[in-house]
Amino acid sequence: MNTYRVVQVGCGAMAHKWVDIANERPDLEMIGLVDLNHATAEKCAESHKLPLSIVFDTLEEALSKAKPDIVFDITIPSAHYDVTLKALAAGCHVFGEKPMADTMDRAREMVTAAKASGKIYAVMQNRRYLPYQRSLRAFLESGGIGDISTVNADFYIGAHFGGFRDLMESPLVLDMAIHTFDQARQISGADPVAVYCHEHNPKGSWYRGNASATCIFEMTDGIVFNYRGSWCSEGLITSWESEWRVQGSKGSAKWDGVNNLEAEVISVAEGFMRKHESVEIPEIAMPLTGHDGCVDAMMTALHEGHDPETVCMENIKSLAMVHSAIESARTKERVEISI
């Protein structure tokens, strides 16, 4: 098995998980840490028992001196464009945090650069590697409730981050909803066609921008995906993975976003109200989940010479849902989604 040398850009709170993964895998070697704040990078190195000699002040310096094979991009969304293009130009694969970019034009440029480089640029979508989500997808794909017509997701969390999210214009849709939108693509097996979105900032919100949104997505195969979400909702919170309900031609399935999967299908096809029976959704076991599972899939693809599930050419579809929803909220109109 080949061992790939890694430089990580961004050493904030989220960065520690990526360093842990690299340190635990025999096919990854962490050889560089970069942060705008030198002390933050040094603190990250010390907390993971890495030598301070691997701390660099700029990505350019790290690329030149350390000569990595892979760059982990754990920066803020607006920095992903520069980091990714510089890393690809240096001949590195890039594994980055979501969202791909802060604009669709930049995301398209990043996809073009990845294709031209012949390197993999893949995006972290850790929820694709949750056993219960995979189980729900497999059940739906097998025809467990017939043909899917509607997918609903509710996301209600009161998240007091502080920092840049509190100042964003569309913190929920731009920074968080990408997860749920990407989940909807995986769960339904469909891609986005158009969207109508209404954003607002509820009373009592501690965000400057709109922290709540309602979206109606038209998807391929005639599927409708409805999203209701808020990042400033106190009490009766959902899981971070959202609460899901899927309607099919033969029944319905639900997932609480944690570990409760249930489904009912028609048992007697006559009468004013049909009778239903519960059916089991078989659970899929996964040795690696979340971030670990996603990085493992990226590394498996790298070793085997193919694109991972979250490669940028696919993930840009989820990002398009985000930016099209924001455009719809701004224009108060239905927006067709183009990649």
Ligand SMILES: NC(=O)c1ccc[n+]([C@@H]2O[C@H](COP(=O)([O-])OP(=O)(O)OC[C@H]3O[C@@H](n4cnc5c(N)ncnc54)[C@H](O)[C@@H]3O)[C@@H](O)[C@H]2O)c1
Given for the second form:
Amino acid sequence: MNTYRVVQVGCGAMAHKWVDIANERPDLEMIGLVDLNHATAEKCAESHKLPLSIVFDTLEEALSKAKPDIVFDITIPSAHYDVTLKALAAGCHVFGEKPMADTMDRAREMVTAAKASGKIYAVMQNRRYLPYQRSLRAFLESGGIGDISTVNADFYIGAHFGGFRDLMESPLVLDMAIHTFDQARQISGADPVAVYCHEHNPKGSWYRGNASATCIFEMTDGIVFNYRGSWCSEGLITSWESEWRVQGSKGSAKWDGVNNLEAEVISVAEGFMRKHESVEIPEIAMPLTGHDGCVDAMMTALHEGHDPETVCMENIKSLAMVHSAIESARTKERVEISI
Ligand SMILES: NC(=O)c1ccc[n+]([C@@H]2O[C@H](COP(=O)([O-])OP(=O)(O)OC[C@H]3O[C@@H](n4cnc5c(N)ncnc54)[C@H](O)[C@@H]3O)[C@@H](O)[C@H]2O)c1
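Output the structure of the form predicted in complex with the named molecule; the preceding block shows the form predicted alone.
Okay, now the whole complex, with that chain kicking things off.
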């Protein structure tokens, strides 16, 4: 098995998980760390028992001196464009954190650059690698509740981050809802067609931008995906993975985003109110989950020579949901989603 040499850009909060993954996998070797703040990169190296000699001042320096095969981009959303284009131009694959980019134009350029380079640019969507979500998807795909018409997700969390999210214009939709929107694509097996979104900043919010949103997405196959979310919600919080309800022609399924999966289908098909019975949703076991599962899928794709599930050409559809929702919130109009 080939070992791929990695330079990681961005050594903040999320970075540590990626360094751990590189250190744990035999097919990855961490050979460079870069951060705008040199001390942050040094601290990251020290805390993972990596030599300080692998800390570089800039990505350019790391690319030319360390000559990596892969760049991990764990910088903030507005920096993903620059990092990805530079890394692809240097002949590297890029595995980057969500969201792909802070604008659709930039994301489209990143896709064009990835195609032209012949390298893989894939995006972290760790929630695609949750066993209960995979189980729900497989159950729906097998026709467990008939034809799907509606998917609902509720996300209510009170997250006091500090840092870049407190200053973003649309922190919930741009930095968080990308997860939920991408989950909706995986759960429904449908792609986005159009959206109407209303964003607002609740009373008492500690965010500068809008920290709450309600969106109605029209999806392919006539499916409607309803999203209600807030990042400044105190009490009765949901899971970070959201609470889900899926309506089908024969029944309904629910998932609390943690481990409670349930479904009911029609048992007696007559009467004013049909009778229903619980059905079991078979659980799918996954050896690697979350970030580990997603990086494993990226590495498997590299080894086998195909695109991973979250390759940029696919993932841009989830990003388009984000940017179209933001556009709709600003224009107060239904926005058709194009990638
Ligand atoms: N997948 C997930 O579940 C998940 C969870 C949290 C964060 N994230 C994503 O991870 C990314 C990083 O988030 P974070 O929470 O670690 O942020 P952070 O602010 O803690 O860290 C970002 C780091 O990147 C550095 N940086 C910024 N621009 C840079 C540049 N151009 N070159 C080099 N370094 C640069 C900063 O100095 C900082 O140290 C974001 O895209 C975020 O959305 C994903």
